[in-house]
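One chain comes next, on its own, written as structure tokens: the form predicted on its own.
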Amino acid sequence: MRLRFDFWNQLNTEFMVKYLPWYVDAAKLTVAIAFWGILLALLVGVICSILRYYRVPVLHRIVAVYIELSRNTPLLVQLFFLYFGLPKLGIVLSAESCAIIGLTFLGGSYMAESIRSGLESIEKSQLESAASLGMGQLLMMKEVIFPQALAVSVPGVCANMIFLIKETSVVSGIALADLMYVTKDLIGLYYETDEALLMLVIAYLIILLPVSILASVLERRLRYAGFGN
């Protein structure tokens, strides 16, 4: 108990108050990058999962290669390729664009696998019944397959969203002033390690806890509604 009180008493609160605006700005950037990265990753995931589910010639193999490449290379390596490698090919992107593209590239593969598992959970008897009613593939996907698949995929998709938000800590490697970048900068300048790290942890908790709670509520409601069983 005494050690705990000593820790809190030794914190430089003036330093924390002074640099709080830095963390607020960094948190806004982190949330913006995560938002667009997750949104685009969901779009990529839906398209890729459908291509694999229907085994579209050639395209489903390309998607399979993309998923393996994305999931087996670190995000930092992908960001370095986008930010430092592409300019040598004449393609120059801003750090923000590289971060969003990197998160989309990484997250799309995870979203695709989560959604595909939901698609493959649909019983064949339902597909046969829908076909017997004269439903085409598009109508069947819209009315029968996708709503149920999405409900089954929600836990995995939500877990991937939280994973991608945490992965934004890597974008500091391409000089983006996110939460991790600001923390490392302040530690290097003022050596206030405990204060900077404490503010980093609090910032991520403020961002991640509401997402985690909303995901849990959504999963519970879907379960009570009879989906995903």
Second form
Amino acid sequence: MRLRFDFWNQLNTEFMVKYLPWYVDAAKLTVAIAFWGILLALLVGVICSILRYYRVPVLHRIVAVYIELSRNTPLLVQLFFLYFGLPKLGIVLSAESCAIIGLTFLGGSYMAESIRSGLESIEKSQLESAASLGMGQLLMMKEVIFPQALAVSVPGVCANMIFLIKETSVVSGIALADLMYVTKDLIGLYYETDEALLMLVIAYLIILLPVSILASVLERRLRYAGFGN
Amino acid sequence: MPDSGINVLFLGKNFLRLLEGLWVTMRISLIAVILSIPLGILFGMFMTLKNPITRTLSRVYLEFIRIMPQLVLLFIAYFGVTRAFGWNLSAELSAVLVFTLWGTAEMGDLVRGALISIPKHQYDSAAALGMTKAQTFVFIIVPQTMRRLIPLTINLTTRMIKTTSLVVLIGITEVLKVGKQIIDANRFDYPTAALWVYGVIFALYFLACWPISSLAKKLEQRWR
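Okay, that was the form predicted on its own. Show me the form predicted in complex with the partner chain next.
What follows is the whole complex; the chain from before opens it.
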């Protein structure tokens, strides 16, 4: 066994500088996929949670099935089905679209559950008081339910965002040149394993740390916004 | 017009091979969960220590494992550790290692959450009854934390099963890889096989995880 305590001294900095642009491009792709995936997942999540909250006939059952399907299967399997399976039905999607659709399919259910837990934390007395003031459903949602539900939902939604950014790492499985793909490529081509892995870790830290810190700051501030507890 | 791709599943031992492939990831997640539970309980207790050094150490470990995508951890274990220590870790062993480290961190955080949720008066009352520290722990604290922990641990198992699907990306022959082999072998006779094979793998994962997560949800509701 040969322990390498001189890890930092042996790093090939020339190599790292040379291939930095590869990582920058890959990080841009990772961020772009995560951005669109999260945005669409939020949209799907809001729609699904409202359908579930108001128990819209038929639709809320469909949403329930979707949530179970999406939460109990891995993203990689979903992506393989979208990317390799669907073309056999004549539905050909680019790898990028598959990644975004897959992330939306996965994230939508997680977002829906977080948002719904916020909506359902609102006590009945709140709704009854609003109704007795003559508020309609829409006004009640806007002025009473939504602001209070937000404080409960945000920590979950933020955790889901971080989860979804992390999940983008599997898109290398459908040949998208994200951070994982570039790293594997460089290890395979040049065998500069330490450098490639170090840059990979740093790239993910640069993307994820600010989001994670922002999430915990937001969570702390919102804790004071909760009503009546 | 060639046969429908669904028939490819009933050719020879294809379906059985898919199930065997699924078992490969299941086995990794089972071993990792079984190792993570005791290690996580210890780690969770370790995290509740008041010592600032142990606190920082456990915090850094937890945050690093949490913030890195599991695939990155797999790459570090599979490509990095092999090189750094000169160990020849097989892909499967590195997967077990990574998922145990990850499971320990997650389980530890669950245990810590459960432990700090016990109000202080429980300890004080136990002391007032003349219980020793060990007795308090065994008869007062553990039974109360169990109710919280069991559903969360079951949930962790489904997360583990879902996440171990990543191991195909470090070259382990599991269900997705077997599926690809079946599709490639039947490319000309059954051109639409991919749809059915990946559809079935999707269904298999669902059938594996859904009962477990439903059980967790039921227990959580009952024990609230």
